[in-house]
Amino acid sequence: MMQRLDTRRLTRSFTPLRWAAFAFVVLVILAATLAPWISPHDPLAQDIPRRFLPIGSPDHLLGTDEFGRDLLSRLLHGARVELVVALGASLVAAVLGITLGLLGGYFGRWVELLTMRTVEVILAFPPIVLALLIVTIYGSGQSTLIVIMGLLFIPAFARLTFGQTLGVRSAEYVEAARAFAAPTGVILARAILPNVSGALIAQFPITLANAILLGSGLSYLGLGITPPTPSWGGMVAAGQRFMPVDPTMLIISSIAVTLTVLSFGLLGDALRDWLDPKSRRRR
């Protein structure tokens, strides 16, 4: 069954910049959350006679925009709004990549060649090119966004418990199941996958990161979220715009990103060194 957690395994895979990401992850997840509550300001109300204020500014502590909107404010709502479309998207891809690698590392055979073969499908495209063509042809949105982000992650998780499930399935507890004729939907969810679920838990965070960042650069093409609703994609891109008057918006929106990319991605490696010893003996 699954492994018991060792402690001492997690203070060796949290080193101390893992712990700082860890702690950036948490800061951000609890300012998207309170955002309503704690922004200064109405991230939309515009005061256009105090557009451009710096750093520092009485009432702005970030500053304003082009169209005198509190950055602070248009910050910490467009934290939640590239969390909640990346969860959502980390989400779909993980319930339906997990189940399309179950299936397929546990039956073998035909459904082996349907399963992974419609993973395959989904990488003969590049993520960027795929996701472009769909919010063209449907339009952009949150929902939008979500859906086809879900899609394009899937093969992260499909193909990795379809690796773990290949090493699991003919274990000596996946054969008593069957043995006692436990259905099938018994063995996936009861027997193999708590035994595959650390690889899977460590790869949450890294899809979170990658979502992030392809929603970020979507939204910077304008294909994202829309107009007016705050994104920090739509923000680097505004701040691109008006570098030469103000470079705040842009420093700010993209150190916001940077940051958060990089602090889930650290998030993901310590996890796996810490859930999946096997990953560490690999490397």
Contents of the next structure:
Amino acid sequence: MMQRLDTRRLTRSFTPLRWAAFAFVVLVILAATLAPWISPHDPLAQDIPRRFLPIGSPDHLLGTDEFGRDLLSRLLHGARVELVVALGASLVAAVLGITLGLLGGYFGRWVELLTMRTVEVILAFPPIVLALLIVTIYGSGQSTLIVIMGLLFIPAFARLTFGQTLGVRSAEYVEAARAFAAPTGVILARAILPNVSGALIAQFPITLANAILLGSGLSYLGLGITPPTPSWGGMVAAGQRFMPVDPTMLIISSIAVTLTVLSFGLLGDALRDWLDPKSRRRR
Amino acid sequence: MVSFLIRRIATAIVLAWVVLTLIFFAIHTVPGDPAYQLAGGDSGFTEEGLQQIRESLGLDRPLGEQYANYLLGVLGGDLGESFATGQPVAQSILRRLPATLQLIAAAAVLAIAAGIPFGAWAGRRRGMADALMTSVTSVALAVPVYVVGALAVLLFSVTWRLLPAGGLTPFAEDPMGFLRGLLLPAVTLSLAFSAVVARMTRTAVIETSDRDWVRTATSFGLTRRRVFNRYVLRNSMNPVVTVVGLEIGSFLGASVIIERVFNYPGISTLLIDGVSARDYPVVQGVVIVIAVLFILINLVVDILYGILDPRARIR
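Switching forms now, from the form predicted alone to the form predicted together with the partner chain, please provide the structure.
Below, the chain from earlier opens the complete complex, with every other chain and molecule after it.
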């Protein structure tokens, strides 16, 4: 099962732009992880007399918002909130989706019907509408967001795993494992999963990007992460409200969320070209 | 063709029933007393208030009866009354639905009108054109729709004062004002969608150009332009239609956010206000309408696909 690391394909998959994206992803993750320690101020501390300070103000590098809160600190803590939600949701989606896809693809017949129909039901709703319905019933907040988006992103993983599993389920090494009377769980985990994992690993940053898009979108609407907790979507919304006075907040938060989504997407593209060579011809 | 139509329509009806059933059970999965939850926990509802919610939702009746009443109500166009205003939900939706449909139609037309030529151009020229298209569409797909909208308002309304920042005058009152109000939201909504259409058109055009019959047609002496426009492009439309169908969900979702960004008087504004106020009948009503709209558009796309590609009718 040990594969030789193909460095030539690695260098070809990672163009300079994709390396830059990778670097930015690392930067965002570091910022999110270290936010409580590197933020110059408390993101919730108000200082009304010093509101709407411009970029480059002493003591407030990126200026302040409508309550005089430090924008840099809010941006860093916002990264933390967005990433925690996106990561949680993507993990939930990956675990459930891969499990459904593996089972459906390996067993076929009624298992396939059951698992893939479940997935289709999720696809029968426009995602954000389903999310809004659940928020109405359970209320907003981080954990609700993780659960909702975890469910919404199951189909991407389930369908991908299903398709790939179909492709390898009668491969010789799977037949061999079966001939050795390996338990089904072992076949799925040791013989099939490693051989379909390339595409799945590439799907992960793409799902993260989508989760950041949707999660920050809900926060923008005021129905995801709710104020005063800092979130990028919420900052864009507040920035839009006060843009006639001071467009800085809108522009800064817009750049942060856009670059992050773009970088995760590019990283996904690079990983797919590297780990899943079959996909290159398809696109 | 007839049996294909019947099969597709039957599938759509079954799907609509599944969706309606899911929405119904969503509220009954709430742990404890749904009325209490829907009243927002302990947000000042008295026991009488809770009782009222229970009665208006029929929560005091047996589950089977509730379910039957709910389905019959929806079929008869009765979506209940708003907790907040007491008005029939169906009426509020009908008043706002035209604006939403106008927005979606305008954006779809823009996306197709921009995406297909752009993608075809990139697929035909390859090289620099291709690289340009790939980067432009990557950015278009990564920028959140609310960011595009907010920045568009900042530029066109606040800074340059060219277009209204929000709202919509009805077409009958002021056609120019209507178009000016529709322009920014429709262009914003169409952006990501046209990127998807452009990418798919490019891929399909490249794949189709490799076919043997393209070489045959060219060697018959037809000009490259004619072969491309008449044969390659036309035969590339099937995958494009498929992708359009797959992306409609996120398109409708984006329209929900767009309506908020531009303060657009469509059904999504109703939906978002309903979610904030936890006005369950309003949310349920709008979700049903959007879900049914979703199924209907998918049905149209499926039928279109069947017309474009007779092979698809068999499955």
